[in-house]
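There is one chain below, alone, in structure tokens, taken in the form predicted on its own.
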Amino acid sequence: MKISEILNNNRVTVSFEVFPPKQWDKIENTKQIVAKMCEDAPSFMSVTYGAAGTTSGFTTEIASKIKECGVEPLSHLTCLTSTRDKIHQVVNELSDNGIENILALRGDIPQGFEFSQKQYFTNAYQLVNEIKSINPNFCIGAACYPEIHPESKNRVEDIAHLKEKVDCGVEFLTSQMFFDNEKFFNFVEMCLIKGIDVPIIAGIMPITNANQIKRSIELSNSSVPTKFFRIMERFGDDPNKMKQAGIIYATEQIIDLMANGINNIHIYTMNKPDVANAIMRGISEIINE
């Protein structure tokens, strides 16, 4: 089934985030933690792309796993450091392997590299094209910035390259994490006033350990609440108090982004199964719909 049919039936959609593992003798066990979040039946579940492509096979191994389990894949493919002939044969790859959902992705810029004229792709927009000339029957998506992309100038700018990626044929968004609510209204808001009315899927990371958060901001650009500053001051120092106020906090900005309207959520996962259970164990009467 395609991501776009899951989103619009107008139910309500949690969907959860896997990645592959670097090494192939860790392959089974990630795939233990894939069937054992597919117990918890999420809408569907997306599956990330190694660096530079160097797990795109393990990519494509997880996401057909993911649809074993009875659970809808949607494989991320990214474009910054590939060719067109390796696009084109992990998008066959996934084809051949019955997967009809792709996350469309430019990718983060490896340390050290530098564009060039030979360079093929240079944004997410450009792989959407491709991937369409490829096989049309794909439903794809694209990543959102509710704090403005890193590297765009300003909002208007950041929204006008979103644009781009709609008018090419992306059939929804998946926000990248944040951690004040208000902030992804106002951009759904902005959004649908310049004209992107495709569904937008809230990004949830829950904060689990204290070390986590540094590394949140730089891949996400978001904010911190004062609040949130507050639960890892107290808690911070102690992972199973931390644990237990991330999950809490996640479920609460989940149950605030519902009542609010906004229907498809996305938790990012980190590959652990008791946090996404537990998620879902607090939001369970609420998503019963």
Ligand code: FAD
Second form
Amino acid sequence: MKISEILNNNRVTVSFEVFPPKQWDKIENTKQIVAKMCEDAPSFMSVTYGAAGTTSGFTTEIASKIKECGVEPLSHLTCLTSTRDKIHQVVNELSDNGIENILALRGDIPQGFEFSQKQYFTNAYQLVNEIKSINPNFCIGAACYPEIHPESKNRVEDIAHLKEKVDCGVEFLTSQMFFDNEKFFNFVEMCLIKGIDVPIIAGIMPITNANQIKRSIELSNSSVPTKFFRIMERFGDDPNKMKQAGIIYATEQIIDLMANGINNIHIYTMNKPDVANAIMRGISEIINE
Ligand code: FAD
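Let me have the form predicted together with the named molecule next, following on from the form predicted on its own.
Complete assembly follows, chain above in first position.
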């Protein structure tokens, strides 16, 4: 089933993100994690694409496992460091495995990477066009950034590029993680003003240990509200307390989003079924329609 249909059919959706292992010998372990998470019946489950695409087969394997568990998979795909042939190979592989949904991404610029004349893909919109040319039946999503992509000069430029990307045939957007809902509300409003009218799924990252926050902020450019800093200051040294506080913070964020009319939530689970399950239990009545 296409994610666009899921987003249009259900009034409320809660989806999960998982990542594949770095080594093949851990694939069965990740499959078990996936199977456990599917017990919570997420609306769909996305699986990330390893940096530089070195483990592309792992993504397909995990996406196939998600499908086998009765949940719709969304396979991420990055293009910056890929050749056109490699993209064709992966897209055909996904198609052969019955995967219908791709999150089309550029990928981060690796350290020391030089853009050359031969560079085939420089931005995600080109990948959207390429996937459409290989197989127009894929439902394609893309990434968006409530607090601006780190490389963008300003919000106006970032949203203009986002609009161009959506106009290439993107049917939904998944947001970068954010910890302050006001940033997301403002972003959604700005998108609507600029004519971006596809569903925008709110990306929520439960921070369950103090080390995770530093890395997450570095990668995402997300600002952290004082309220969350205080939680870390008080509970950051105690893993159990921090885990509970992180789950409750994420749950409260979701409740507030939904109270403000946001119906599509994506949880960056970090492959932790217990965390995903605790959040789902915390919102079980709220999402029950
Ligand atoms: P783009 O849409 O190409 O945007 C990148 C930058 O270029 C932005 O600043 C944009 O404003 C600018 N830009 C866009 N179009 C143009 C243009 N025509 N001219 C000039 N500038 C332009 N990374 C992975 O490696 N694997 C994953 O699985 C993965 N999953 C992700 C999932 C989500 C939901 C998110 C939010 C990010 C994910 N990432 C992943 C990280 C992502 O690859 C990086 O954030 C990357 O830096 C940008 O990718 P993009 O697809 O948004 O790029």
